[in-house]
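Starting off, we have a lone chain in the form predicted on its own, written out as structure tokens.
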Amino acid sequence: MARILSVDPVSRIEGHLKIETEIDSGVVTRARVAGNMYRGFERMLLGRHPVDSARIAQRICGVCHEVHGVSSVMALEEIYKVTPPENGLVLRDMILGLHIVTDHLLHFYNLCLPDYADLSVAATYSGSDTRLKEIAGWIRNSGTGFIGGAAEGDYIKDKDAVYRLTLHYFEALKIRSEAASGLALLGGKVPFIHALLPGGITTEITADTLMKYYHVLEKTADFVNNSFLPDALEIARRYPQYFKIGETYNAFYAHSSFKNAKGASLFNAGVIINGERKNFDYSKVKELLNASFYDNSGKPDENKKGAYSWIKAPRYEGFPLEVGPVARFAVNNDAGFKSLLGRFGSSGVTSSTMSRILARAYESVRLCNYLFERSEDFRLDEPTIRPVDLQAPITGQGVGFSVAARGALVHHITADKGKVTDYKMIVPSTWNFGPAADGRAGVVEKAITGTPVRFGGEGGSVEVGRVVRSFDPCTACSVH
């Protein structure tokens, strides 16, 4: 018989997220993935000069602030007909690169890790190694559980291992709060940056500035390549069946990013839908609402009969698309990344729980190596930015196609007269936790359907846990 199995909130994530599964003979046949709190920055950034975005539209999340005003200003620049000059779009490059790493370390230590090792294992050190030896002291006297425990799972219990994966989570955090001072000495502040505006960047840049960014990138590059590739890869290891659990419609979308001097991106645009790889087509993308608590002109409505979630649903040409790292590497067919999946038997970039874990690892890699190159490109004797005016009561539309951690972003800004009418963001969880729409169920709903089900409770089902947070929620982002 089918049992019940919800999980809300969803712990260890950015946002409200409630999990509904229903079980039978021990493996999930039915998922419902539901945002649980309206926001409506959207609506607030009604009637507001446009510019006020690019500070605004960063307070959507307290997690990946940057990325959205990134968008924001793209979309703004397009709107007042203005590039950046080279150094500004360096410098543009430099901060979301490195927020980008930063954002993964903390999903893959901080939110993902706790599912997989019995962190409060470290309680048990007794060797001399100071770091440890004083962790241990912390989880003993705060009387916490340090995360361990939360559900009944098959958590990584052998003491060299656990010591090793501890010590590396407090790292992380470390090396995420050197790397936010590196992004202030680019933005101005972290987080929501100052410095970021339609034309450019606004911060003097030194040579010493330069010089503390690239001693910031340094650590945050040796730590990517000696523990947190090293580490994902052993998780990837002692849990090879994730690799076969979690599995979306393997249908993505990417956008372009991180364009060098040279013209030449990092990643490609594209669309991958039923093995058949397109051109990014915008006008093919549409927000459904079948199941989510909007009208149909897009107003609030908690009462709609058959909703079940305040996220809307993003489809192109009527599939739902999964987004992320992942997405990435298989829309532009990366060779490094399809060695790396052939290590565990996979023959090409394909979507599980366990290829977004390593793709989050071996992304920090390509995108630290691609900083150290684009801050050559910067010139202390050039402009960064191409000021425009401010206040100018400015008309038009503007699309900012960018990219976060979680995936392919978009704000649409349309102004009329220096007044924002209408604002619109697409984000990654939206792609990637939005509900069923026209018979399809969502990429996550999707995912988590098949994940068998050995240990489950009041504390949730570690298995789905692992399968959900593999796509690093987002969820005050998705319901904007």
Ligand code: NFE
The other form holds:
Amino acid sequence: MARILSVDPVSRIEGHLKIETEIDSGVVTRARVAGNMYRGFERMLLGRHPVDSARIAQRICGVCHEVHGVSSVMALEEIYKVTPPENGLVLRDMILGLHIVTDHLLHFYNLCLPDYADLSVAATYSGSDTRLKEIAGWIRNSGTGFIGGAAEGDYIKDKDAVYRLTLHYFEALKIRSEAASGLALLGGKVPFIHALLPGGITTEITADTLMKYYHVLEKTADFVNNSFLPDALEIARRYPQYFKIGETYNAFYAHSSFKNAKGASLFNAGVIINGERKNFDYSKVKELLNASFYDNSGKPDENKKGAYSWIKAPRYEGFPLEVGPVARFAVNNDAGFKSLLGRFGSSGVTSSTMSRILARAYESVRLCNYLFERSEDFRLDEPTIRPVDLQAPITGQGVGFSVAARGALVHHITADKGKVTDYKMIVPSTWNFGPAADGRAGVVEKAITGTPVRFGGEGGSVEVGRVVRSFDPCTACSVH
Ligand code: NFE
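Next up, can you give the form predicted in complex with NI-FE active center (NFE) of this protein, since the form predicted on its own came first?
Let us now look at the entire complex, which starts with that chain.
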């Protein structure tokens, strides 16, 4: 007989997410994904000076602030009809790229790894490594159990593997904190960089600033190459069944991002539906509201009949599309990622629990390599910003097609006589975590359906948690 299992809230993610599953004969037969919060930034920005949005919009999220600033400022540049000098674009790429790598580190080590490894085993360490001794003491004394110790599940428990992974869990925190100092030097402040203006970046960049950025980039790249990618591959080798669990529609969407000075991009824009690659056309994107707590005009309506989520349901020609690193590699038919998946028997770029995890590690390697090259495009004797008359009572519309760790990001601003009159965002986690609409389940709902459930009781299924977290959920962003 079918039983209902709800996980509310899902832990180790950003924001408040509820997963409701129907389980029959040990397999999920139906899933509902619900964003359980409302933020209201699109309404909050109405009536403000357009330029304020690049700072206010960064507050949407505690994880991916920079990306909203960049997308917002790109939209503002269309309105103010200004293009930053190359230096401004280089700095933006340096900020965005390093931020995305640190976001991937946060996901893999601190949010997702405890799904696979029982890190509480590190409390048994009694060897001579001072860092591990300190960590073991900390876990023994903390009494919080926050770092693992799940009672039931097929977790990695062999000591040497857990000691190494736990060490990396803590090293990742340190790398992220150091990278944040490098980002603050370029962006003025982290979190919520404030040097972003339409036309470029206001920070004064010196040889010293660049040296400090290279230093943190080198440390981050070293960790990504020697710990992150090998650790992700180890998880993939130990859990090969997850290349067949959590599969999606394999319909994808990505924006163009990370150009070099010659105009070539690390990622090109595109859409894949039913295996066919098409050019991306923004006019084909619609946010459906059937199962979302909004009335037809988009105003919140918490009593709406049939609604179950605060997340809207974006569709492209009616299709729910997946966004994120796998989508970027699928749209770009990336040979390196295909060959990585090929080692595990996959042909082509397909989306599964494990391919999403591997994609973040592989993308981090690619981004670090790109950032070393891209930062060489910076010229110390040239400006980072073009002057713009910000006092002008500007009227116009602009769209910023940008990139975030979790996928393609759009900010769409309409201004009238110097005030925002309409603000619309279409955000990565909205694409992935949106509800069903017009008879089609949302992307994550589809991925959960079919998941075999063996471990976990009323606290939630271990396997469903793995599928959901492999998308790196951000409910704060998704409801914005
Ligand atoms: Ni709040 Fe974010 C955005 C999402 S970055 S985490 O935009 O979704 O991936």
